[in-house]
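The chain below stands alone, shown as structure tokens; this is the form predicted alone.
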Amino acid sequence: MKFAGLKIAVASALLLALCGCSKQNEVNWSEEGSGVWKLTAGKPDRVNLLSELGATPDWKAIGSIGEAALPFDAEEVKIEVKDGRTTVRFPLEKDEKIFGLGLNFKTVEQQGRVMRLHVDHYGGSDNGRTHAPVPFFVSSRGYGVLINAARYIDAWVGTGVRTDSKNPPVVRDRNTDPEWNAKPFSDNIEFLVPADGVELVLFTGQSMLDVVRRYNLYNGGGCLPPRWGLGFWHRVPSLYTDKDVMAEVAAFEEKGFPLNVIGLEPGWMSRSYPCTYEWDDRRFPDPGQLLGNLDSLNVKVNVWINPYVSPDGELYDKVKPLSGSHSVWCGLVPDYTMAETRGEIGSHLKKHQIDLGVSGYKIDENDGYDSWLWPDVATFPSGISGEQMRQIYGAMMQKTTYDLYKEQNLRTYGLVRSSNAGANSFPYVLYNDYYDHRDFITAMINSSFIGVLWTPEVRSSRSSEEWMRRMQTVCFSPLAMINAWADGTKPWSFEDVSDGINELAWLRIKLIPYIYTAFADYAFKGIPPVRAMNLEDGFSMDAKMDSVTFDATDNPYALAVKREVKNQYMFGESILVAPVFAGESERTVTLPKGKWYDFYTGEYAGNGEVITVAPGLDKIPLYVKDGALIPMYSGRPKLDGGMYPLEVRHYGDASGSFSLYDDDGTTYNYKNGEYVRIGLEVSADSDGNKKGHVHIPDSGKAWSYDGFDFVFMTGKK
């Protein structure tokens, strides 16, 4: 019996008997909405990953995705509660691909992996300890599951072969059979939750993208940053003064580089590690005046914080009774799950930053390193355990600061070191101290499966080539930023590529109409603004296993390494990004089915094939779908709320359209319907003649665009 738009009473009756007669093992299914089911067994924890965040599912948008059946028999889902532990099992087919399960940096497909999903810094191994260990997986069969537990969750993805398997692997003799495999196929995905029960949320879809969309919309939809947040960011050295900051801004202006957000690192504060969240009056004697001066230059300010409260500040005594049993760096660990705590800290942040004009936060060091974070034996006044607090702490800090700006009807955008399920509506992008460029791209790809955003921020480079390559990828990410907190690098630090970096930074600014629309689609439709190729229609490149050689020392079990397409991704609706890394003069690009064209020239690139390209140092390879429209600012806009003309590029020979999103760019009025979708269309006839059309609804208003110039990037095949 399949679970397809079913009669829930019948399905529930069927499933109540799945795990035997023990009441604690009864599995209860309830249909929450179109393509969304909730499963519970035993006594799930009162606090879970979603319970403290206040997100509301967008059922209307979820319903618009369309119906999709559960692709397996309901009887194949097994849940057992025993001895304070809950095990969960889902079926797995041989050709099935599993994605998600946290912000991984080296792998995209997760079949064959063993992990413990645990909020932590990333230590170089995809073992589950990561900044966003979201316990949500997506299957190529068209479903996904969120294990909604704020616990350290163990996962075995096709690795544990059961003796009662319906599809047991072939028994082979290692001595004589060259097909022997140290990791034989397992036909199940299993999880262990250290609790007396569990809540699961299951999503279906006609495609994996539909599943991801449902998951994002269930958590309230993605964030829509202010327009300025999508511009260019620069974080200054930690001990800069107000004069240093103004000089840095002046240098950007003098050299003609865009600068929309300047970030202040720990030295802006009177004490940090732990923090007072109060200005250091030696470096910043009049922060209000500084912020006002920067605002007059149309530069926003983002300030660094970490969670730990210093005894030297006015906040300490207020939050001491609202904090945990252990300190970090001799600072209090506030219990952000309590409304009273959020109120005290919120009032303090409002007084010292937000009311003065600070536009957002970089929330650091709420992720890991067991040697200095609170231990799992820590207690908190809310009664939440140290383990559970570890899993949701970053999300709670995001919620607290997000709510402060929401109350002012101002959008914010910031950075954070820790996140988890349900936080996708908060306007934060993850980052870390790990600095492998290739792995940064893999992480950005993985982020699209789990409802988080990730930035491959730029800090330093060993050569101008590396500097250019890193800058190229960060300019095609959710947040374009240089972080010069330690070494004082500037966009023009490598003179031989300075002009190319300038052109690249301005390309990022010019693409904001396109990027802003992509984020609107994230907010309203649940479509990730940066997404894995596996979520793109027409992409069918199968991962393969590299051939291996037995080595008694280095590879005694002759384990194969999976080859995956993990160095290219979709950026917005229609642009394929294929980064090049330092030391490379060429690379291969896997194009999905359909005609694709070079972004810069409009020349035909290929159709459902693997191509080799040598772009030169000054270009990151970009490809655009046939018929796609890419709206771009003309000239060099200041993102000051003014009206600017657009260049609308059309690629290929097919007719096409683009639903350009626009609103005031700064407030939450769009949630009350104050936005417009401007229809951009290009019609092409059989003779190759093309014509552009603009449709602004009669009831609509254009806040940002005062002209549309169609440019036909024609590439013949």
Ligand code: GAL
Second form
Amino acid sequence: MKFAGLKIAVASALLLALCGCSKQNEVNWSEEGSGVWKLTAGKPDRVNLLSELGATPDWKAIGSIGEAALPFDAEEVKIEVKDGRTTVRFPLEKDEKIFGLGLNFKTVEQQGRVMRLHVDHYGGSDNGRTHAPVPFFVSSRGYGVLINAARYIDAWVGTGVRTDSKNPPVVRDRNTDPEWNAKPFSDNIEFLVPADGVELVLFTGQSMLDVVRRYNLYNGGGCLPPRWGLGFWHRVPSLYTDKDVMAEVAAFEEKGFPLNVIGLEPGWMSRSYPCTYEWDDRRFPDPGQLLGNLDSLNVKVNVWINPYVSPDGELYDKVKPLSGSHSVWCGLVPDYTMAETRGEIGSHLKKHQIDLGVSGYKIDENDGYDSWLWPDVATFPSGISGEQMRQIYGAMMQKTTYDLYKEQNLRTYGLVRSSNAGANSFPYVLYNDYYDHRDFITAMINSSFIGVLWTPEVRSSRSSEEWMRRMQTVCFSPLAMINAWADGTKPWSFEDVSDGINELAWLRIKLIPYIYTAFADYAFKGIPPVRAMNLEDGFSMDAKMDSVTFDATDNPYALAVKREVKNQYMFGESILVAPVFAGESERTVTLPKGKWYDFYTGEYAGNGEVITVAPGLDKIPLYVKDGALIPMYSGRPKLDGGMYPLEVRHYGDASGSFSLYDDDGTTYNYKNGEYVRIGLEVSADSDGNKKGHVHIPDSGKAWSYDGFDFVFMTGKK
Ligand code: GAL
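What would the structure be for the form predicted in complex with this ligand, given that what you showed me was the form predicted alone?
The complete assembly is shown below, putting the previous chain first.
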């Protein structure tokens, strides 16, 4: 099917004649590249989710992904523009599954949901208000769509049955039919965009993973953090002084815990809430010296900021004319969509932090709570509305700070509390104050559909069991961090599990060669480093509906509750992570088809089945695919750019290979081809003999692995 230049009348001729709006309702399809179409109708907004970010599609990488036809007729996509509102409709089949639509914390499959996608601090229900309400969905039919509008977008995913439905639900009598359902199936996904038109970007793929890869690569590919960013992070209490910081770093060293990044919270600044972005000279009299000392210990420094500019700092007068009509906590709200604003703030941050050696930022409070954020009636000097600003603010702050490091040819890695579409190439990981451990894992799973990263940061725990369980999952996430800003917890705070935590933290560090390659695959191929099981070949688990007891007063329209796999995920190419939560001693794990092996012992675990495991407190259950190779540091590396030897673990009976990525670990030279892929291979014959091979390309490019020791985990004596 060819779509280039195709124009499709969306509503019926009769409807068009009635409303007299034929031009408005035409959907213009244009083929952008392999498996990517742009659809426009009406007059789309000048500012959209991607327009201010400057990401460019990686067409070469997109072109290398297998092509797939659109799974429905183009005519089935309907767009209608009326009264400043645009409605968008896609067909939905009964057994089709829809994923994505924002960073959800409780659900993975989105059929049957109603939401308003709106940047906000997550409030405990998946209603669309979240830190990254990315209006991108992926369908199990092999396509995905980005609603590219910086607006609060309403979504009805298979709810709201149309009277012109092609597959209407069965009409049931509630008096007598126990199958009666308060939410009968609707064969449409519908959106409402409060604008005079819309731009959509549609992606196809032979699998959902291919669709997600196209989406990520369309936005420039995923980020590749500096190698140190994948190490261990620790944020200290808000009012720590330079001496406290040095003592904390020394304690890590003395107790033998890895520490790669120390995070400073609001107290490093002379004023916070609103911010000066200048050091507080009572607590940090000589920041340059502190940063130099930490650098010599190979510890990077990340500093907390929020967007609001204090009247007590140098920046205030400069950005006053470049800020919005409303203040937040009596601070200015800079209009980051203007180059001039980014320039002023950029030179201030450069002077006070980056030139002194600060490695990156934690950008807080840009998601907002309606009660204190700028209201939607706010105006901004660039002309962008309060609503649009809310939807893109976090992404704009990521861009501004990322650009500052990029100009210095230095990679950064940081944290942010809001994001949206198009920010996947910015090296930022989302976090929040909500602290439900299970929901944190579901958020991490959901992040993989929408081009964002999420960390289930660890802050405090009620017991050593909970501490251990939380630490296990954060060590298998994009950013392994304790955020002790409020209570000063340390990795060794729970003495009875301190040795286990130490081993775990070092396991994280040892896995960096494997994790770094996973991020290179995110950057070059668009493959998310942490992935939902639904993106994995051979995984099948249909969400089951659990019926809910009918209660005439509390729950008169009882809705069935969906049971889905939202507590296990893929980490890198071939490790399946199945977290255990405090209070549990065993859990079930759904293994995709193919043989799987226990990471720690190499023993066979199962094949396309549900297993029950009771791992004990010291282990997070991890399973590895048959034939997979896991490259790990064999010692305890400093991540200082030195050469370190590797242990290459092989699992199962099958032959296998791993394309190990390496580069200088800190600059953007890899974008100019300054990287290597080292071929690691294990060949296994029918007698079970295994042999490892290493192919180092003769390219003369930088690499940092010193020796490769193959360990055959399965069948090992
Ligand atoms: C919160 C943030 C916390 C911590 C705190 C400091 O908004 O989510 O992680 O940084 O601010 O005041």
